[in-house]
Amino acid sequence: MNWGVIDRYAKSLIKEAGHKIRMSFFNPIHIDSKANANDLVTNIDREIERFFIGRIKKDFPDHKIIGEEGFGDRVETLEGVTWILDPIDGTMNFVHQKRNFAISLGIYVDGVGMLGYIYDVIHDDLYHAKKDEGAYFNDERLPKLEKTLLSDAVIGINASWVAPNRHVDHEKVVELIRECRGTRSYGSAAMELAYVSTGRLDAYISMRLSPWDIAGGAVIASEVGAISTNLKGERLRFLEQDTFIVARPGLHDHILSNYIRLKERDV
């Protein structure tokens, strides 16, 4: 596999959608929701996953792939290559603010994320990564990350969780925030990822994220020294949903011993 080849064809890829995605603000853009009022959907996400697609299946008809709107393969098993894609993650925020959200792409052999792509669209920046061989920042090689203190901590979490909810003991949560610099909500997993490996955020954790969300940005995460599982400490799995925390090394295990306690329908 002549990944040279792959990640220079992925990056056009994601220009390409990138400049489709920026030409749609000139037209009306229908909006649908999915399970919610709130999970939103409209037909640029889909226009641009089938973009994705037609292509890929083209150029690559053995590559499996994962997408979100669904137009992708019945996938079952992560064995040979899986491109995971969200074309448009932060779909809320494309659609109320017109920035805020990111092409996520990750491509993965046997399970193992080779190359990871977060496009944040509107600035034209890209954030990537080849397995072993670091992470970066358009042009610009990102740093390992250090270690930090809680209390210098910036942590990327919804304020939803704060509030008594059914996955989390929400008071954990609450002495986290108080103990912690500070916290940021961006209303996109994969823009918190990019952040938590450039260093903006430390941590980032969601109860809630799907394998699209976060199949590019671990790769990138992972590059740069960032630890990326499930809320048990558990490994990811890119097959289904699951909760997920991605920190600076010596913070994420400080955070799932002392603030984390799943409830016991969740464990």
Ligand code: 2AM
Contents of the next structure:
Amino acid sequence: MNWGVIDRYAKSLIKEAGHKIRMSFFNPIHIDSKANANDLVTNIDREIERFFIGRIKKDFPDHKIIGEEGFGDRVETLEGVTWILDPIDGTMNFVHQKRNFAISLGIYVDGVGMLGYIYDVIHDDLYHAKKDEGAYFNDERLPKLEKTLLSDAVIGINASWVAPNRHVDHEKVVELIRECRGTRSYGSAAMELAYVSTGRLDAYISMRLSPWDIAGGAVIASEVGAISTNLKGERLRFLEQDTFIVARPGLHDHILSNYIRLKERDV
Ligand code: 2AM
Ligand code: CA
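Right, the form predicted on its own is done; let's see the coordinates for the form predicted in complex with the named molecule.
Then the entire complex follows, led off by the chain already shown.
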């Protein structure tokens, strides 16, 4: 497999898709909801996913594709090459703010992340990484992350998890929030992974993410030495929804051991 060729191909697809998304702002957007009234999808999410899949199937017919909007393959194992795509991560932001959303793409071989991309479409910022060859913010090489204390850490977390919820003991999350330096919530898991990878956040936690939200970012995070697992500390499988944490080394263990108490359904 020539990963340099696939890398250049993926980058050019992503840039072309980003251009299409920016152009979409000149026309009305059709909004539907999926699992619930706040789970939004637009015609653009679907068009962009179909654009990627059409191209990839033509040029790499033996590769599999998992896409959030369901136009890809029904994948039961990650054997072979699998592209894991979210055409728009942060659809609610796309609809309400026209910013703070990203294209997220990870390319995996036998379950191992080889290439990862997060494209902040509005800023034309591409975060990308190739396994064992480092991570980049546009052309700038990202340095390895240093350790940090919780008292100096800024943590990405959605306020839903601070209220009583069915996944974790929220009182422990309240303690975490009191003891860190501050919290932020951007509404796109992919962007939050990019922010941890660049050191703008020190950790990001979510109780419910899907493979396409994190597949690209996990490759980038790993290249700068961030640790990403589910909230049981297990490695990510990228085949189903799961809990999620990515953090600087040291901080990852500290948060999991002291502040995350999972409820029965996630244990
Ligand atoms: P999306 O915009 O692609 O749906 C927002 O809190 C983050 O969680 C976004 O990355 C969003 O991705 C993701 N998200 C929202 N609803 C989700 C769901 N039902 N399952 C998994 N991830 C979800
Ligand atoms: Ca999406």
